[in-house]
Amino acid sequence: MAEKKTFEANVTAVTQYRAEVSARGVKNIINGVRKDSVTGKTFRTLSPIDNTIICEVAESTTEDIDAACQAAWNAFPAWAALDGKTRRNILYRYADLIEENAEKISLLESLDTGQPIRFMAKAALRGAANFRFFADRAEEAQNGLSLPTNDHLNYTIRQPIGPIGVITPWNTPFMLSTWKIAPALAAGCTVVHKPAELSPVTAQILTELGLEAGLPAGVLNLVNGYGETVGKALTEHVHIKAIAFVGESSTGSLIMQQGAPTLKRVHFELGGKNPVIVFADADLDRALDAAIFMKYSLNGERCTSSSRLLVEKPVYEEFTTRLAERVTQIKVGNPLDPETEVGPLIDTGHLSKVQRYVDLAVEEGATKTSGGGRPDGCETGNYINPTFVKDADPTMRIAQEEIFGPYLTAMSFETDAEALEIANSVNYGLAAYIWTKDVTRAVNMAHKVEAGMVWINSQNVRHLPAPFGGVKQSGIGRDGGDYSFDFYMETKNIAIAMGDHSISKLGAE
């Protein structure tokens, strides 16, 4: 896989695959056909790692989008009908041919949106065990309770809601994109797949991948442009049912308004400011390494990074000095060399944004131990040091709000309830990690913890079964086994009388 290969090797080879995607450009497939924009508009995508163009990107209008929602719409019924077997053997095949093009999607997944091939490498595989995750229940997706009484068999059962819109964000866009498209296929729905602007190369290949696959022509769309266009189309369409999104906080509030007339069913995994609690008895060599990792693995663009560190005051100076020391050997360079930590960040506006909060550190009267300005041979490109603030207070902003990038910002605390509410005192609940030896101390924290995920000794380690979402500002809904089809599927009751039940008479003399 890429991942093992040498950095010269990644460079040639995404050279090759940067020429093709440069010459044919990202279009739109809308009923099973690549094609331009109606208007033929374009815009350009960009390389975090030198700002150089990839290629032209379809900049779609509202017809695109009306196009691709009517061919959804037509395709459901049929695709819904399918038996589930069939849909299970479409969606292994689709897996198989992930697997097959992983290098490549790995490749330009790292070219378009700065992140390490070494975590690429895996998000592309990822995409492949999710498709085959959920194929497996494809052929049972419909099945419900059984919920007799005395006098009537009452039986449930699930069927496709119908055309979905997806939208996707633009740090791991391929995998979170398989993500949201594979169990709505898997349940019966068509999809309309609106991809982020700032990251679209790897969306294509996915719906290519998927009409060789097999998936009939306007099963799965591809329409892109910008959110405030094309996106807004998407969630007031009256052909789509629902709203998969997968991004900011402030646009999933936009996007249930802009669905609200259509009473559209939405599922949002939005921000996160998540804490990571260090107690005086953990294992502080291993909560060290999986602080370090979840905050600064992907660049520090993932909603479930630990972007709080709170530590138990006994441990608070040793553990902070030992992580501020080894955030400053974390390497930062070419995400193509196999041997980077953290890459560039998405654009000029986000790296912008995060530099914005390590000179807001300093004016709030937190310690910046490392970190800000651009690392030692980064001469071009949306490189900034990996940045480490202490001694901050709960109620400043670089505690508050959500920076989303390589920053990690550690305060302290004295006892169980102080950790709790320094946890809990922000707009924010996706994920919490929570580090001690004592299991009375680590389930009660776990379950007074306002997040949708816990994890108790542990990084994030994601568990397909399992539900995946958030509370408060960062989102409505679970993703992840069966939970992912209550979104994507309606529950009908069925009740059948038993025999001959009372029935009031009106109107009977």
Second form
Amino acid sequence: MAEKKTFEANVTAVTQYRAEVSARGVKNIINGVRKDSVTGKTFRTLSPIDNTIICEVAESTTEDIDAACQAAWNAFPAWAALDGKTRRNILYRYADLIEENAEKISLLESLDTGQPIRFMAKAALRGAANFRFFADRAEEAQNGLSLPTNDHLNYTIRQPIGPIGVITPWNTPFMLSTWKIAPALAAGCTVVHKPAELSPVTAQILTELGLEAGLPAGVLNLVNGYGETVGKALTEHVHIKAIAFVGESSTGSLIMQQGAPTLKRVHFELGGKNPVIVFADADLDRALDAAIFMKYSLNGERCTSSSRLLVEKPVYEEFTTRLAERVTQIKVGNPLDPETEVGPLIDTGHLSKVQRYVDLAVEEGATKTSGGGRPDGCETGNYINPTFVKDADPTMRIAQEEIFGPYLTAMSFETDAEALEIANSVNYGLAAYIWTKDVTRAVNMAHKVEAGMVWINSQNVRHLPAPFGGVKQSGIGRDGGDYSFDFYMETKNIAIAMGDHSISKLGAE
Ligand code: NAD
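Moving on from the form predicted on its own, kindly provide the form predicted in complex with ligand NAD as a structure.
Let us now look at the entire complex, which starts with that chain.
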């Protein structure tokens, strides 16, 4: 596995993969054919490590989206009609191929996103696990309920809704795309995927492996380009029945408007400003490890990151002092180095945004213990020192807005009610983390905190059948297990008369 290799070995391997990608470029894949955009225009994807060009990427237009949606529309009836076992076998083969290519996928993902290889190696494998998980359910996904009455047998079945538009963000693109595409294909839907323009490299591999695994032409299509043009066209297309979107809350709002004329079903996984609430009676060592992991892993570019630290007053100074020390020891560096814990941010624009929040912390009157500026030894690329800010007021912008970088904002609280008020004071509601040994308190907090997912005495440990999603401006709908099939499928009720029940005889009485 890539994570066990040395930095030098990773650099050697990625040089070869990069040369391949640079020569081939990233193109569209429509109806099983890899091709340039209709206009032949391209844009460039850069590596956050040093902002050098990785390759040219097809810059598509509405015409390319039209062709992809038509292909997905044409392929839908046969794919939907295929028996679940055949779909399952293809998706299993797909998972095998992802595993066989995991090293290449994870190294290119690190190169394209700046995410440390120590996390990306696992993310590629999780992509394969997603396919196996949903493949196993492909046969049963159509099963519904039996709802008998005395005179009718009502039963429900689920049928795939139709072609799906999948729109994904740049932070961990490969894994996130499989989390949408795997259940959609298992359900019997066809897909048009529009990956983020800032990290499009692994989406091409994902689509190509699907074809190699035996997906019929048109079942999975890839269209590259900008959100405001091709993303928008996808959400407006009449052949697309639903949009599975992961990205910013403001983009979700636009997509809802764009999809309104064609009454799109939407599933949104959006931003977060997730609290980690640490009570004085908690196992503070474990809480410390978890709070640091959940904020500084994946460069802090993680929707479920615990970006607000709420600590009970009696242990606030001790806890934040220990945390501040640890943050200065986080290893920042080249993401291809297996020792690296925080890599470069996705692009210079995002780097400036995070740096602005570092400056804002001081302006707003909070205490910056570390962070901001360029780390030693990282002369090129989009690197920033991991940031820890304490003594914040819950109303400050640094305590309210999603920063999406290696940046943690801490504040204290005195009572359970105050902790809850602070936790619920933001527009977001994706995840919450609660640390206490008092079960009654933990359960009460968990029920009252405004979040789609709560972890008690734990970091984000995922269980694929469990529902994933947020409340408030963090999202609409749930993924995971059967929840995914509820989105990608329509439920149909069928009522059969069991005998001669009464029918009003209008016009005959
Ligand atoms: P973004 O909203 O800028 O872009 C996401 C995707 O939407 C991209 O592919 C983009 O091209 C496309 N897009 C942009 N405008 C569009 C439009 N008008 N119509 C259709 N598509 C459009 O998000 P980002 O900056 O790439 O990603 C970071 C965000 O994603 C953060 O807010 C983060 O919290 C969120 N995120 C959420 C989850 C979750 O599960 N809740 C997971 C990962 C990331």
